[in-house]
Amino acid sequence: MSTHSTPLIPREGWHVMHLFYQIDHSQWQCLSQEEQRSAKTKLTQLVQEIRSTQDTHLLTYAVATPKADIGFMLLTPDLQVANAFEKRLTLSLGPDILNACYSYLSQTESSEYTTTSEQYIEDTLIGEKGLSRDTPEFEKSLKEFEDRMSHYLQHRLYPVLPDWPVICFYPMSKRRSGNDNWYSLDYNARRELMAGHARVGRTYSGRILQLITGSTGLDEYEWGVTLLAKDTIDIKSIVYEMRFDEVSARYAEFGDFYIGMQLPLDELFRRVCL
């Protein structure tokens, strides 16, 4: 896409848009057959477009409730191109026939807590493994180690999310009050707390893919999480699991939830009766 703007770029990873549209049907029944075709069309041909971009991706889903109709994630470096793409969206079947409903803009992002190689050194393959360094045993522990973990850092920061049903998102932040204030904690009290929570999450690996995405000064929330599933009883236990950590029960603090289902663009256009 050409954009005359200076680009908005971030050092590292990709803007995140979450839109959510309510559809006016009311509206939609004064265009002629020939005008929905032609309203549809111009939608199907947009959302190629921007799967078409660089380093974009586009999820189509129709909401579960009446919280909305459809919802689109949109990920992209450039907040410009992001922000065009946005506008077009919202007017893709003509005027106030997408009525947005619910927005949120975030940001992929490394986690301050992830492991470094010294960290896991000197916690697993020393203190747990009792490893000796320059051992064949401990070089290659610590090879796997610098592999995942290389892996995991490029799906945080350029995540290519899979077409699986179920999408949930929800944004959330940290207490700040009294004596349950996240930030006056010291960082590796932080980090402990951050690695129970962490241990949950890697017991639903192949069932939950999570993106966590960093929204504080972008957004009303701190963060914005959207998890994959192909089973929505899957979105429910690992909600309802962490709840117990303290990190949750003591320090979070949660927005609305909105569920829907990944659809192809033709079968969505069905779902909400376009």
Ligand code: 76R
The other form holds:
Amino acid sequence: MSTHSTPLIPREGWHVMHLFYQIDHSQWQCLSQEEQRSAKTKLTQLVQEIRSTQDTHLLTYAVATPKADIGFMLLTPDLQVANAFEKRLTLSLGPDILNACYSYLSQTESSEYTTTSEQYIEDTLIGEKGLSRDTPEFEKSLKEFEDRMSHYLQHRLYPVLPDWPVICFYPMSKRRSGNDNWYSLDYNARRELMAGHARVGRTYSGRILQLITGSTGLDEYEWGVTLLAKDTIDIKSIVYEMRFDEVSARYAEFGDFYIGMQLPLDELFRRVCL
Ligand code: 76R
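Okay, that was the form predicted on its own. Show me the form predicted in complex with this ligand next.
After this comes the whole thing, all chains and molecules, with the earlier chain placed first.
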């Protein structure tokens, strides 16, 4: 019998875990200096091992308020691997030192509202630019669009996140109550609403990097929202501005918000007083 578990790799995309821990300083104080040093070395080596695993990324951050002390964001294809890394991270500093206080499981996904080539041809190339099919200009513009989209789709499914200092995570769902039921709208209505949402989002290009990961059936809410920024003002403004956009104003429900600062591990240890 094989001793290996069957890999659980989605047909497309990766698994994503947001992990939040509080440190039990009274347990930590029970360790000798030597034990504390080797505990930190163990976590450092584990982080290196995770980061050198193929198609796997790990962000480490200090959480700004006592909702948590340390946060990890783990992206990796195989849920078996994600689960094994999560257990090892939890125990890495010794039993009962890192106590999980919040976690979120989701998957990277492409969006059903992404503009398709056919839509782009109809709405933009023919509709707006007045080009006709089979002309060199038409072919060139279509190829440019398709290259841009394939790059963009690749980022949504297989993201490599920058080391921007501010990281904001919150889960959200679309409302399903009375007249405000997102899921009873037809596809075109949702697509139009999402186009308005994307227009607001695009004005934050270069200031906000967003990664929307899907979690229906996986965790309490329907999506995990991860925002990276260089300035907390940009987090505050995008979330504020989106509240006025119908998609959020009328249809969004939010979970708790976590704000952290990405830090290299040695600085993170000092920050959280380990
Ligand atoms: O195809 C695309 O991905 C581009 C258009 C786009 C989609 C489909 C887009 C753009 N988003 C999409 C989907 Mn978004 N987004 C959020 C939040 O706080 C709030 O009010 C909402 C949280 C933010 C801040 C944000 C930012 N987006 C989604 C979905 C899935 C909806 C579904 O499938 O029903 C959710 C839950 C969601 C939520 N969005 C953008 C941004 C930004 C900054 C952009 C522009 C990205 C860019 O063009 O680079």
